[in-house]
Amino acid sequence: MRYLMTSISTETTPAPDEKLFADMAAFVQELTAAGQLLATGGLAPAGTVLTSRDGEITTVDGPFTEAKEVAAGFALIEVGSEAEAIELCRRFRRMVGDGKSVIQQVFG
């Protein structure tokens, strides 16, 4: 089963420093490893969203209607179950301390 995190930044997300670079390269290292980790990555603050309504579709900025909440990363994983997911995600927000992840099934 594949999952997607995302990693929300929040204002109470603290900056990254050496000591998070050390045990995120070790955490990646691992779950690569294990074959757990598909893809990783960094997301750009702004994006573009496009919408659909009766065959019209309207760009705006955003994706996120609050600058305070951005997804700031992701990472795409394969695991045996949901609860495998949800035990990496807490392994990584122990990590990178306060914050906020959403985890979506990836179909297909």
Second form
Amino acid sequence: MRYLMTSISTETTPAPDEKLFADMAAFVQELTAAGQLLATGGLAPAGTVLTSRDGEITTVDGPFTEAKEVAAGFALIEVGSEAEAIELCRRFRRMVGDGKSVIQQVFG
Amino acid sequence: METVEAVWRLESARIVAALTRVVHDVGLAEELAQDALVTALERWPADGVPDNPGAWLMTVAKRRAVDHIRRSQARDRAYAETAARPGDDTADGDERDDVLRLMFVTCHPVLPATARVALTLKLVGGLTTGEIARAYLVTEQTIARRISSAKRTLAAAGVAFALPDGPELAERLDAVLEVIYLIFNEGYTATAGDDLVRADLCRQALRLGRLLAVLAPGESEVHGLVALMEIQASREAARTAPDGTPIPLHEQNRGRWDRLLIQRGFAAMLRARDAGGAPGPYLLQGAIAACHAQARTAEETDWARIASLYATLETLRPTPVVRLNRAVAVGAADGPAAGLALTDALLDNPRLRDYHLLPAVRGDLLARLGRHAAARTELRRAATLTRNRAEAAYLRGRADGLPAEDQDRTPSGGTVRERAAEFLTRHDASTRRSYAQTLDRLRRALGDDTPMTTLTADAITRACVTAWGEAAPATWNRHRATIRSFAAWAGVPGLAAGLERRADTRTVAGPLPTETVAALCADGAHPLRERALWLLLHESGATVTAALGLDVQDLDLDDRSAPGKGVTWRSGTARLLPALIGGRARGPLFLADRRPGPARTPAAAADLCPETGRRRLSYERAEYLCKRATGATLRRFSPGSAARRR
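Mind pulling up the form predicted in complex with the partner chain next to the form predicted on its own we just looked at?
Next comes the full complex, and the chain you just saw is listed first.
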């Protein structure tokens, strides 16, 4: 089963320091080695919003209505069950400090 | 508890591997790791899941291992080793190597292939016995038995928990790759069952392959296998229609191929190139898969390159399957006639006689040449041979979709299947069993739906040579006789014209010399029952059937004879008999080792010992034991019997 894990920063999310980079690198390496991490990446804080309404599409530059909803990064993982995805996400959260993550199963 | 299971799945390989390094026994290591898991199941619901559950499990498990060593007999040796390598603060690199070592152990060549697969999935993949059983459509007990006997074999063989080096590394790595690819293929094209894909096995194999690629980054074949699996897996969504019908590669909607997996496959190919060395079979197959993945449409496929890659692969692995695949590629690159010529060379290969893809490929090439009737026969034959229902339905559909030709109007003489079934009903049960063996094989070789009228003596001869070319003359002649009587009954006696009777060239071995028998029967390594039987045969000259048919109450020990049975013996047997009888008054003299199960209770009460409940030793079993122990048949112990046979 594949899951998309997105992480969302909050005001209290600590700025990344050297230790976090080192821990993250080790974490990513370990998950890659275990064949569980398929793709990962960070997302730029700025973005563009496209909205469809009555067949018309409007384009609005960021920021989002609420800056705290900006996804800061994502990881696409392949695991055997949702519990395993949650467990991996738990480890990730413990590393990065305050903030939140969303896990969604990816179909197809 | 879900979390515990999840953590276990994620961490078990590392834990079992680390423990194996400490205790030198995978079976024991797994037990100790399971103990830690049980502790977690007890403690976590109450105390909460620890911050780092993997490390927690590892610590508990290692503590168990140390406790075990303290208690165990091999204390001193093991102490020295654990002291030299403290268990709790091992570097990451070491732990990684532990998992690699574990894979080398679970894929060790001393184990049969099925056991390697089961043990690897259990210990490295973290699957439960039940999950493995479900994936392979066998019972849980079967898998449990395979795993426990594999552990025993490993322990008995003293397989070292060490990384092999030099030429041994390459050889052992091959075994690991083979197991991973076996698992992948079992998931990718299920050999049995209703679903074409068992995705969880594919995923496990991919995981194991990716893991191995990190553990052994310098081996190009490992990356080649990973590339091959990633690219094959990328097609999963496109391989079947919504109703489960398989869609061949060139008809797949390439938009449904998983670009992410394809890219991962390409990346693995690049890593393989960086690793260097001559391209091995997996790398070549990976390159072929990459060729397909690169083509944006089926028409853009670079068949010439694929054909040349197959030609190289054929020099490394000249297996019939590779040659068949090359025929497909050549058929696409240079036209169906060229491909068909290559498949013709495979027709009498005994290893392909039940391989459905040979007739499937031929059917396809024949159809492209416009030879529709022949194509239909081949496609239907392929459908009969495949064990996968979805694939069979697809092949039948293709056969039915071909335009009709004059020569294949409704067959007047019936099809091979119909006529064979009719023929069999005319005989009694035992003849039918023997005839059915021949005709079933023939039906599979010729195709069930082939009209009788289109059969030729050539086709029959080829089918027989492919199936029984290597068989003993007696076997060949038995099948030949069946085919002759079937052909005569069906009114086409000419069909068996190409089948020559084979002379039985076996030389019947004479009786064993008395000294040999004496030496064998004096050797205490053989069980008493065997020695008594051999000596009785030797001294009495009775037939094996007569000897095995003896009952305790038939014997006159003082007269050294069985009155009424015509069997007499001499002093050697007389010395062994009292111990063999062991106070029994009735029932068979020679008893089987075990009591019969409910389904195997003998029909005749006389074959069951009233005192022990065991049944009479069967001819087959006695013969097997004798051949295994002495290399000779039972007949050779009995001078009279051997002489009669001559």
